[in-house]
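Below you'll find only one chain, the form predicted on its own, shown as structure tokens.
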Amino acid sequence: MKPRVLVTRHVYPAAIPILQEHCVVDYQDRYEVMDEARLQKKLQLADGVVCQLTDPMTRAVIESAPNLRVISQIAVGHDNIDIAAATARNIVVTNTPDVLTEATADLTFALLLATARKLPTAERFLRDGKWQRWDVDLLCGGDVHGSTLGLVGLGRIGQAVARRAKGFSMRVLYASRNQAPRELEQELGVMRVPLDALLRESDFVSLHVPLNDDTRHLISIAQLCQMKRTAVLINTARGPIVDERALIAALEEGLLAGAGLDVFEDEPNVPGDLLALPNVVLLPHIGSAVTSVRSLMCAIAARDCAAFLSGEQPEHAVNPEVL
């Protein structure tokens, strides 16, 4: 008997074939979201799940699979899973790295032009008609070749940034739990420094960490105040990994002179202080919404899952000590 499979929401299509090949699929071909209780329900059969950061894989959905064998995320993060209640079932769960990297290091340096070069403002003025002639000090914003980029994670995006970073001329810091290889710090012309001291320094601070009990809130108001009253902050890691209010407080009273968003607090849903706010640039988490990369993103999902309900061993195991 094939083994059963639920994609919970719509995929790209080249993701179905690839698990109908070797089980029977039960597709959601829609985008609405599946609160806990009618995941659990549609669970009940599964032997494997193709999920999305969407998807609420808590504890209690966890235990009320039965015959739940693989959890494929159509993501790198997984912060949506309870990895510890997978693991204690021997469900191995996992992710789809590498795919987005150059994408959302694309999107993180977009953000940093368009909050430094304040572009959002600059186009509403012109679409509003408000443009009436050139004018010395109309919407200068601040440098970003020659300045300072502090990354907080030196992870494959964050080495996607850094790389960017350099045909800037820019200054790279970063912070990091582990020190990168030395050859590694050459090749992209980085150096490691404690987070404050990259705080202090950094016109530009950018999140590349995942989202976890450490790094929950990591920026709040104490590391917000130690920022530059001109520098900027990036987020397109995940939007918990800052501390929302925090923020808003900093930008309303001037610590920081703006930031650059791509994921908040409690998505989707957006404070409307931040929303009022004139010096942020904000976008719906799109760091790897590439057609070619969220295609693959879904197939890479597809054949981890499949491989794993063959007897195959899945490329992008995020708890291998299940297998």
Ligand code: NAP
Second form
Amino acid sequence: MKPRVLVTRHVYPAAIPILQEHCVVDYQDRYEVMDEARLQKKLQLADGVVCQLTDPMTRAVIESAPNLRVISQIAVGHDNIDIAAATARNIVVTNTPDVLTEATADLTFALLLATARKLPTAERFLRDGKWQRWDVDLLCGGDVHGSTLGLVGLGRIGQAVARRAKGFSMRVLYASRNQAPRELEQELGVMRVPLDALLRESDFVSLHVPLNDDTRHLISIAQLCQMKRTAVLINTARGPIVDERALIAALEEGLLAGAGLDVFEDEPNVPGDLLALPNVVLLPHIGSAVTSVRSLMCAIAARDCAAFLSGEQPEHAVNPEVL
Ligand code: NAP
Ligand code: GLV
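What does the same protein look like in the form predicted in complex with the ligand, given that the last one was the form predicted on its own?
Up next: the whole complex, starting with the chain shown before.
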């Protein structure tokens, strides 16, 4: 009998035939997000699930799925999945790293430039018919070229951002639990420093760590107070890495100059106080939103799910110890 796979939400079409070759597919081709109760119901007969970062793959959901053997996430981040609960039940979790690295680094740099040079404000100014003439101090922002960039996390995306920073002649610092190999540091032109020093010295602080118990509210009021008053915080990692209330207070008090955010603590809810601030650029979690990239992410998740259910090794296991 073919294994059964639940696809929780709309995906790029290429993913479905990949699954259908080996599995019976229950494809929920819609954009709504299932809550825990609905997921639990839909997973009763499933051997595998292809899910997204919006899906609450909690301990309760995982433990109530009697036949579940593989969870394939269409994203690199997997903080919506209780990995410990999956591992305890020998369920393999897969994700989609690498393929989205460059797209997310591009978006990070776009956000950095847009925030530093006030691009959304400037565009709104023009569209609103407010542009009367060229003025010497009209919509002036901060320097990007030659400034100091602090990367919190120097994994795949952090490294790709560092490569872009080289082209802008930026001095690049990084904070990470482990030191990168010397050759990589030299190639990227980066220097490892403690987080405190990075916050004190950087003109731009950009976050590239996964969300977990160690990184939740890694950037809170104490860290924001250490930043330069002229500095900008960029977050394309996960919202809860930053204490959003503290960030709003810091921006209101002028403790830092601005923020560029692609991710939020309670997506898709963005606090009104944040929306009211003029010195922030806000995006709806579009870091990897390039058609070819998203299509590949869907195909990779489907391939790993189908491969595992056909007795093969998946390419990207988050908890390889269960294999
Ligand atoms: P990665 O290659 O695993 O890199 C993460 C880095 O974070 C690792 O090098 C790790 O190095 C470091 N790290 C982990 N915990 C840390 C801590 N407590 N303090 C400092 N550094 C720490 O992951 P990636 O592919 O670059 O992706 C990073 C994250 O970006 C994902 O987890 C996801 O949440 C987010 N993301 C967002 C979007 C978007 O659409 N906005 C798109 C893609 C990814 P050490 O182990 O040496 O510390
Ligand atoms: C997107 O946020 C991802 O983690 O892939």
